[in-house]
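Below, in structure tokens: the form predicted alone, a single chain.
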Amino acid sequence: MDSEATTLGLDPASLAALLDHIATCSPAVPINRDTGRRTAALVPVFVFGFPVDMAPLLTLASEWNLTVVEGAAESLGSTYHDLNCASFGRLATLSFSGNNIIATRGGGAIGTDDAALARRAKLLSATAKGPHRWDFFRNETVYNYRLPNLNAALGVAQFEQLPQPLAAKRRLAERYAGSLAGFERAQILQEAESARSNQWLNALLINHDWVYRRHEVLSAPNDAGLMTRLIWTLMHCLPRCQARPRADLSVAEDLAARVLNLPSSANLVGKS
């Protein structure tokens, strides 16, 4: 699905148009007329910590009987209409890899208020060992995705201090925005009025007439030891995904050509 230019996330209008075009209702979930397969879930991802416009997406999900699974790895601490991201769908996924707000050198978490779903996820992520004193009987294909206790303790300690890195990242974002105010060739991407970003990664949007020089823009800070990078490669451009069904992605492709990420560590600014 295409992106929305302000939030960088899933565009509700594009999704609504696509569902009207390709989906046919069944007793349970919509069926894709092109593939004959069911469409079961809607997975909005909060890119760089910018909340997706969730209200119309939740309405669409209800109309089409789609389960909402939030890709909230980048949005811990972000809010949409004063509600925390990772609290809108049936479940949400978080990541604690080394560059996230909470970093345990790997692992993550599932958030849900569905007790039965939580028990099921815990069972599958913990080798599906049933509650027995000595028997290790398993009758499902299972995984071992448990976060080791030492890593989990590291994450819990960081959760207790979460307001500090969030405040530092916001100060850094404000300094970027102030430094580049009035710059005619690029702008710092700003959060929507209905949202508050955790400012996980600061993003610079280059004007169309300067895109051809983006590698020059990247060279100078990287030569100086400041990590600045392109946005991630879009999924439909990856060899393994090129044959997958997709909608028009013109907005996402435009953003991919123009967005650069700037150094965004909370350690780049002081405490005051």
Ligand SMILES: Cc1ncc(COP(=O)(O)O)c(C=O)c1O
Second form
Amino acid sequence: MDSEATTLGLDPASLAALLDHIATCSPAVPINRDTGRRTAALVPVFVFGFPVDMAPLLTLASEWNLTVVEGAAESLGSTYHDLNCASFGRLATLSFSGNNIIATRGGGAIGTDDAALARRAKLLSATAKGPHRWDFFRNETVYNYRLPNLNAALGVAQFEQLPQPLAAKRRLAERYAGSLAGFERAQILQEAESARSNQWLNALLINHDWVYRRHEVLSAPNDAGLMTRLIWTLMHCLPRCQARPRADLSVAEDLAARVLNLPSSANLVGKS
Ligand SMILES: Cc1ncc(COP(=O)(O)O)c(C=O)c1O
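Following the display of the form predicted alone, present the structure of the form predicted in complex with the ligand.
Shown next: the complete complex, the earlier chain at its head.
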């Protein structure tokens, strides 16, 4: 389904229309009329740190009995109506890979306030080693996704300092917005009124009449060693996903043509 132009995330109106069109609730779970398959979960992703409009999504999720799993990898420190992202769904996923606000060089975390689910996630990610001290009974096909202790130590130390990169990223975003205020060919994407972004990745929205020059626009900063880039290729444009069902994606396609990401490291601005 389509994106919402301000948050860049899942559009509640598009989701509602899609569910009405393709799903039937039988008896309590949504079944896709075309495929006969059950839709189990809703996975809103907070793109670049911008919070998705969660209130209507949570209402839809409860109406359709969908479990919400937040793709919160980009939004550690973002808030929606003063509530932290990664606290709305039954589960939330976080990433600590190299370019994230907390970077342990790899790995991530699952957030949940469901203790049973947390135990289950730990079991699945830790080679099914149960809590027993000497009985190594591993009766499941599972994974070895543990964050090594050394990497976790890096992450814990950074968690204690989290306000600092958040403040630095906000200063950088304000610098970009200030520098480009009044520029007619592009605008910095701004957070919605009820939302506070962690400003993970700054995004410039270029006007339609500049789209044909976007590679030219990007070559100058890249030649100067400043990584400035196109947004990720949309999934439905990847050859391996082209046969998948999809709704109208015109907003997402328009954004993909016009959004450029700017250098966003917290180290780019000073302390004041
Ligand atoms: C929304 C989202 N999900 C998943 C990932 C991948 O995370 P990881 O590299 O920790 O698997 C990223 C990467 O930053 C991301 O932005």
